[in-house]
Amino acid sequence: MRKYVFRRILFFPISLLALAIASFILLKAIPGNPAELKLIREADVSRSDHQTDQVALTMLEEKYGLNLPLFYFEVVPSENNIWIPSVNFHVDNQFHRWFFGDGFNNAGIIRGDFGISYATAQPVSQLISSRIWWSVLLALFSVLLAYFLSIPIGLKSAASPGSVFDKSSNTLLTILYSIPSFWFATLLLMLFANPEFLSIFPASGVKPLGGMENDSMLDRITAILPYLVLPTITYTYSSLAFISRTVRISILDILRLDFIQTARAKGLEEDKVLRRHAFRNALLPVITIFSGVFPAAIGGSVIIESIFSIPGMGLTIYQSIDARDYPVIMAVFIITGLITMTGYLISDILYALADPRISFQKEN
């Protein structure tokens, strides 16, 4: 296992300059230019009516490296043969000002450095990290809740195949799972924080507005928790519905294998058999599952944060995406490749410890 763990670690490199190569090029193919969408953004004009400043431009492209060649090469037409194509080298690009840095204002991600927003002008690690925690926050909870609900649930379901709570709850499961987050937080919003129905709940936002410097720790958490109620519950929906069946399918097939009816016959009682056999060896495509939480709670929601006004992840990818803010959301890709990556090696650790069949030694 733990030569099995270090080759994994010592794979995640190239893969994340495979990731990062990749990343960067789809993303430049994206149209728009994030220097042009500054300057309108700082004229305060539509884009449609705006003359950009080609002066102002000019320099803003060079500012950002942006006049630079995209890579280390280019193919482009040759001028005397149009079916053979030239290739030209660039010693000084962008993508070796981002990785490396230039040297001046970037020291580049290899050093852990991601840039300057072009939209906010501030360090890019200090834009993530004052805006991850509140969707690393929510989805955690959401996802501890989700499990913590669908567990139970998909036990009872499968310890009594075809009885009344399986069915009620299977239909019940069914229909949240087909709800659409966007129309059930505003369902939410509608129901628990409307002045004209129920006003128990704040609309929008993470934390009451004014300072709470001098407020004790325990006193941020009671004043803060009454805003994460509503956008936990949308978070947490359509999770416990997925993993409430996925849990149910599961034990269901392992309770028709023959060691289940071997544990029956020497005379376990159903529910040691339902726990201690079915649950553990079901446990495998929950494992998995839960692997994907990691890269889910740096990616955010868009449509629920917009929707609750919470300055996380999701909201401020969609921003960087209306901007080309091209630092940002290269940080956001390669963050979550990286975190994608430890989901699935902590998931392949679990795997093994949940059923100890599992090697990741050769066999000889």
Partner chain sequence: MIYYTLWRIQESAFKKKIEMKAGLKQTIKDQFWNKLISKPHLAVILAYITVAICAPLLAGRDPLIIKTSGEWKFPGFSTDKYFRYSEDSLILKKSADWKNMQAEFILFPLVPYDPNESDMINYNYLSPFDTNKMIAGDGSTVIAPLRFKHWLGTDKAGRDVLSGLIHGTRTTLLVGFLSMIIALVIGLITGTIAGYFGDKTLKTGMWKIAVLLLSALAAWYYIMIVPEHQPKHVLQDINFIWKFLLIIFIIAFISAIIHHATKFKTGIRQTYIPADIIISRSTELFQSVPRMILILAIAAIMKPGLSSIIIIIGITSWVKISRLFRAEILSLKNKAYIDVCKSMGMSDYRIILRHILPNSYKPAFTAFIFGIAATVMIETGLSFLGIGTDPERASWGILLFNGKENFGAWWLVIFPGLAISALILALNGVIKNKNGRGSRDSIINNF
The other form holds:
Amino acid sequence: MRKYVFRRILFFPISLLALAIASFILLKAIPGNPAELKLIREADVSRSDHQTDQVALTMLEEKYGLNLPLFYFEVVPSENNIWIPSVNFHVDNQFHRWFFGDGFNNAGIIRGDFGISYATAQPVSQLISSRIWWSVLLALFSVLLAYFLSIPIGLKSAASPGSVFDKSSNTLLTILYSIPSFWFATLLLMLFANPEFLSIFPASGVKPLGGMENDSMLDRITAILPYLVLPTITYTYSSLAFISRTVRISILDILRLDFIQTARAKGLEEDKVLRRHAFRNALLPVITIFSGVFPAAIGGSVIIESIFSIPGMGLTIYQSIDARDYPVIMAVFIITGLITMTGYLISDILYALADPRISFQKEN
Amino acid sequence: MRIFSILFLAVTIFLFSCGKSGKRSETSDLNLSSVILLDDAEDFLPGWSEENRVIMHISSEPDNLHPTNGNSLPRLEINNYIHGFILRSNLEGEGLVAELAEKLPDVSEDGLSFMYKLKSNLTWDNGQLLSPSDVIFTAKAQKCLYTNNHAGKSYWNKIETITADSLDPLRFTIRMKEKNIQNIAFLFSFPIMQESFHDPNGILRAFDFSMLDDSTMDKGKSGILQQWATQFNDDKYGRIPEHINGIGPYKVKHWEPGQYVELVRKQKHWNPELQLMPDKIIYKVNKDENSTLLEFRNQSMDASMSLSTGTFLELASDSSVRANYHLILTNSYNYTYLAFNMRPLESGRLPLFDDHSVRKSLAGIVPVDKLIKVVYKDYSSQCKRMATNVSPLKKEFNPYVKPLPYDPLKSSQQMKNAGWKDSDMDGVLDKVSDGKKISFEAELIYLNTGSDWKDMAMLITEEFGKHGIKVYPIAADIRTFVQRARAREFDLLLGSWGANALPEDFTQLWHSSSWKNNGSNYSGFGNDLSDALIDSIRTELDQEKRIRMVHRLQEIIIDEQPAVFLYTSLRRNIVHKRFGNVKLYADRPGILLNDLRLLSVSQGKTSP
Amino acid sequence: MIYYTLWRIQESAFKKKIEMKAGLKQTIKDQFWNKLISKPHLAVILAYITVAICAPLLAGRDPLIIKTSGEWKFPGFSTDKYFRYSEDSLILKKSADWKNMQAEFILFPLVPYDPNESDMINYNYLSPFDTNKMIAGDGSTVIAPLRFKHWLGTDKAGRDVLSGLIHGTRTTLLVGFLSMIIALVIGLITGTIAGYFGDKTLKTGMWKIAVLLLSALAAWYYIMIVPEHQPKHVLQDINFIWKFLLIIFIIAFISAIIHHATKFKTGIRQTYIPADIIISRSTELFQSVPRMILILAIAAIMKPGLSSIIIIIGITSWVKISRLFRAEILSLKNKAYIDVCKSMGMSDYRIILRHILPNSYKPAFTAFIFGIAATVMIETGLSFLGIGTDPERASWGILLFNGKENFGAWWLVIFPGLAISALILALNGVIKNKNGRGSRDSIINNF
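Alongside the form predicted alone that was just displayed, please also present the structure of the form predicted in complex with the partner chain.
Entire complex below, previous chain first.
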């Protein structure tokens, strides 16, 4: 078993490196030269008197290191015969600079420096930290809300499987589950932010205008809350069905076990059996879902964030891909990858510690 | 379950049929003047906010607010209020007006030196007087090799030197390297920076103009320059309010990333009208059309120039919105065109549009009226048809050049004469060229940024299809679009050019050199005559002569048809009626927010 | 006597086989048809499929049947680009004015409009309740008869919404099925290899790996790199994906040759291939990046179009299927009957094909169906963002995208939304789960 854990940990940096290389290749394959794109001022794309400057382009390429070869080696046809390959080696290349830094103004991702955004000239870590907050907040809110609503539903359906409540809640949640989120969001906007119908919530953004530096914490929260209602609902509604059913099934599974029969046999009330014994034991798979929240939060939700104008990660990534802002996208790839893979690593090791069969199976 | 679905359907349909889409038929008269002053609202309605701040809608966030480094459109617009400019384009008339300068410059006889004098009462925030050394610093910083204003450098490299007058502390002279009609005009888009703020130690003073773009400078000197530039390029000068410094009437108070940028009016400023201006200007970012629409219905935004046409028309059709907002379409100098790839063989495409009779006959089947109708609907009569690349709003416009009329019959005849027939009955015209049969199949690229582009592309595809021309419409994001346009990877290209009221230099768009160096002459127009004309237009300072030459150029262009010029774009203006003194301009930025005056509650008139 | 006995044994074995076959049929009917499939949901899906298949007949510009100058013609069914109105007049179908054509008999499809056709008389968001107009033969504008009505209204360029919905069904189902087939193939192969062989079964000679690696590098060089440097190469304009598939095909071909050529040689140094580790780690790699971001990034690389969307969705959704297969096969692998098969000396391929896959189809089938539902969501979502299939192809997402600008046009939002929701509902419900329990609960599986 120690061997299994050891091997699992050994594979971790290899996977990370593979992720880094894969995301690097993927992003470099996107057509469009960021330096050239940077030179085209947005104002100029449609301006007739703009000027293009070859010197500036070369300088910018040099600055971003875009004139360098991509990787440590490249295979090109040899000069005399196109059918014979020759290999060129490059010590100084784009991947090396991105990964290990250029020793000048970029320390490389290996030292936690994600570089500077091409599009906004802001350090990437700064950019991400200013955006990630809203995605995490929304994801957290929606998960809590989902648990708060769906655990009671799951419990009640499990208490009397096949009842009217069970069936109708099941049907309703399934219908909700089948609605595409962007459509649902549009409907919510049409219904609850529209003066022609009900104008209860603001239509976009996450904050009221004007600074809130002088407000107390409570004031700030009450000011922000209305902005988060519609996005939270959109985030939440489709996972209701999922969580309530997980709760229901795991409780039904546990109710069939011996110790519940014992509890019943000793004359415990059904309500208590459900809450004291079944629910606690059924909670484990439900909590497992929680672990998926943070990677999801970093990715954000492109569609929901763009509909409600939430400055979260989803929208940022979408715009970065649009602007070919490689440093930002690569940073997101690496961060989400690191978090998810660490999660896998920990859970695999924990499982192996708890359940020796797993490692045994692998050894075999 | 079935009952549920039906109920759901019924409820939703009921809810949405409430919001009936009415249609508006009234259209205002065509207005070709460069400024429109709207009537102030008669009453101040009870529901209107009395706060003296303008909330302006922008559809994307500025990349930064650095005075030199950046390339987004919102940045330029916001900088208008933070910074001062030596000259501005004259929105109410034509040409330029002086802002920081006392008047337009005196030009030397050789046309290369420009003498300016600054106004005497201009002070920076710290009380320092604006002086020619600030202008010289600005030019040096712009020109310096190591600053990150890559897109703007080419304008500043044309400067030979700037010298401060030794007698008058407010006078300075700009000397240019060569004659150009834009030698004065280029100044209007670059803000002036304070030397003591960005370069307190006067490092740039040690370098003269010729040294700044000299990449062969010795290590020690360029090291000093680089060190200064690294400091100057720092992101904080474009993002953190305390580090954004300008001589304009507003300053940045707060920037909430992805949400809004808040500008507040300065306490003290040299502008005499300062006290009348709105207290705050807030730029609010909203990219989604749906929620932008709702923001205006909820009156949570005051103005926008960047609504999509669809959203604007939807708002304009709503009487409750019209009660609260001025909704006006104004003409702009921008225009839309459908370009042909005129030199297909040199760019590796099928030889479809190299024949100018083919281009002319295709111009006869582009359904321009339909395109305008689809985009502007009931307002389509306000939209001006373009004949060539010069907007009818400009004085260089040649009134005798008329666009080719929509004439399908004549077009098919012309196509037949040019040798295009459907000989294999596959519904697509074909022709034998160099022993190979080619079908008339063309790729049309257009931007995927708005649904208008797509609608137009689809209409063109449909109309061309009826005449045996197979068009493959390809939507491209702005980066791919520019990339493909520059690599000439298209047969047809649907795009638009922005322009302004100032004399235009046609080199970038229509000179053949700009086709060869992958510039913006996408279609590949240009012959010796037109090139010579464009070269002379660039340097001709005599108005009369220049206009005659531009007229001649238009005649050549209409004959060559490098593109079908479609229509002048209309700017979609929406401004809340609680503000008076609303002036809408044909030139960019369309409206000056510091012109707006909050109407007073009691009188319903502009407050004193 | 002996022969007789042998014959009897053979006969009984034969009978048993027949019985087994019949039993299998019965089991399939019982297990699959009666217990697994929910009929009403299936009916809905079949209805969608019918609409998709018959789309050109349900909605289209060209009339299905027309009789002119005494002759019956079927322009809606034929692929000819021209229509022979009479002996001496030939009309390009695209430019024909069918609605005003003089004919003895004419039958239009249910919706006489192409999804991309802009009806400039009824443009600018015509609601389902508005009166429809049309241009008569003499050029005057009249009120359109009912058969030319836009039943579900039009969008701003006068495109018929119902026609778009009908043709959009086609796009959606095509994307759904094809991309999930790609995902299924990749998932099946990787999942089976990982699950069945594990880390310590697959053995091969070192030199084989070396040969394969070399040939892979060579294939990459000659197919990917050489065409870039040689002008007018045959492979120059071919899509990256096809080149990639070609390389995989070549490698598979070479490995098959090596395998057969060296079948009987022994005594070569062999090494284990840790198939499970490689595949499991790469599925993790795939899962570690949020799927939507991955899709957006890949979409930026590829040319926009239907095939790109199918491939993008396909290659980003195999992970779940692969994991399901792996888990299912891991649990089957240690069953007694597999050991029996092994002891009988059956080859691995035979065991997998005959004895493992037929017993593990259920999770794959379920994942396939739910995968389609997820695909529908993704495809419409991408179209809603403005990334998606080619503009000429109708899609539900594009209809919704067109409705974005105009809240008043509720018909542009409600109908496509309902079509999407109903399809997803049907797909999610078609696999029955008794009492809503069991590990293959649709929603849990799909999440």
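By rigid core we mean the largest C-alpha set that fits within 1.5 Å across both forms. A quick note: this is a predicted structure, and the numbers were derived from the prediction, not measured. Numbering follows the first chain given and starts at 1.
Colleague: Honestly, after the rigid core fit, is Leu268 moving at least 2 Å at Cα between these two forms?
Modeller: Result for Leu268: yes, a 2 Å-plus shift.
Colleague: Spell out whether the Cα of Ala139 moves at least 2 Å between these two forms when the two forms are superposed on their rigid core.
Modeller: After core superposition, the displacement of the Ala139 C-alpha between these two forms stays below 2 Å, so no.
Colleague: Rigid core superposed, CA of Ala20 - does it shift 2 Å or more between these two forms?
Modeller: No, shifts by less than 2 Å.
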